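Next up is one chain by itself, shown in C-alpha cells, the form predicted alone.
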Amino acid sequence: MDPAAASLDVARSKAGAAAVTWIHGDATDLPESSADLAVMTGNVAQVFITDDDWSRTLLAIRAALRPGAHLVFETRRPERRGRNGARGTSA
C-alpha cells in the first residue's frame, strides 16, 4: 500500500515482487480484516500534517488488521544520529 505510484513502480521491478499484492492508495483503501501485518517506515510520518490525518490512518489500519495481527512501525529521532557516530544511541 503506497499513495506514491512511482514508489510502487520501483517496488514492482524488484525480484520477488510478483509474490506481493501492491495497492496504490492509503490505509483507508484497505478492506476490513484483510491483513496480518502492517508496517510503517520512519518516513511515513512526514505525510501526516494533522492529528486528524494520524487518527484516520491508524483507525483504518486497525480496521484492516485481522484479530491477533500486528502493526510494526519505525520511529526516528533526528537528534540521535547513532548510525554516523555523531551522537549516542541511548534513549
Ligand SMILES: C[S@@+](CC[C@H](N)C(=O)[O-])C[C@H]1O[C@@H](n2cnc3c(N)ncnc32)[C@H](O)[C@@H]1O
The other form holds:
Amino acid sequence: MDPAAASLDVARSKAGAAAVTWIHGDATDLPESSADLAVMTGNVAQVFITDDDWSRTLLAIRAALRPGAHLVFETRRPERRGRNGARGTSA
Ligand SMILES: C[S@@+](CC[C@H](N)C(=O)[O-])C[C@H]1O[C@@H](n2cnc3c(N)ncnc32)[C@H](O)[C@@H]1O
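Alright, leaving the form predicted alone aside, put up the form predicted together with the ligand.
Starting with the chain above, the whole complex follows.
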C-alpha cells in the first residue's frame, strides 16, 4: 500500500505485480485482522515525524494484523554515521 498513486504505478509495472493486491492509501485503510506480516520498507517509518502520527500508524497496523503476526520496519539511528560521514544510517 502507498498513499502516492505514482509509487503504486511503478510497483504495478514490476515483474510479479499481478500477484499482489495494491492498496492506494495508508495503514488506516487496511482491513482489520487480515495480515500475518506487515513490512515497512523504503524509509517509510521516517515519514512519521510526530509521536501522534507514529502512534496512529502503529495502532492501525496492529488492528490489521492477526494475533501472533509481526511488524518489520527499518529505521535510522541518528548517532550512527555511514559512508561519507552521513548521519543516521539504517538500523
Ligand atoms: C522511498 S519510497 C519506497 C518505495 C517502495 N515501498 C520500496 O520499498 O521500494 C517511500 C514510499 O513511502 C510512501 N509513503 C509515504 N507515506 C506513507 C504512509 N503513510 N504509508 C505508506 N507509505 C507511505 C511514499 O509515497 C513512497 O512511495
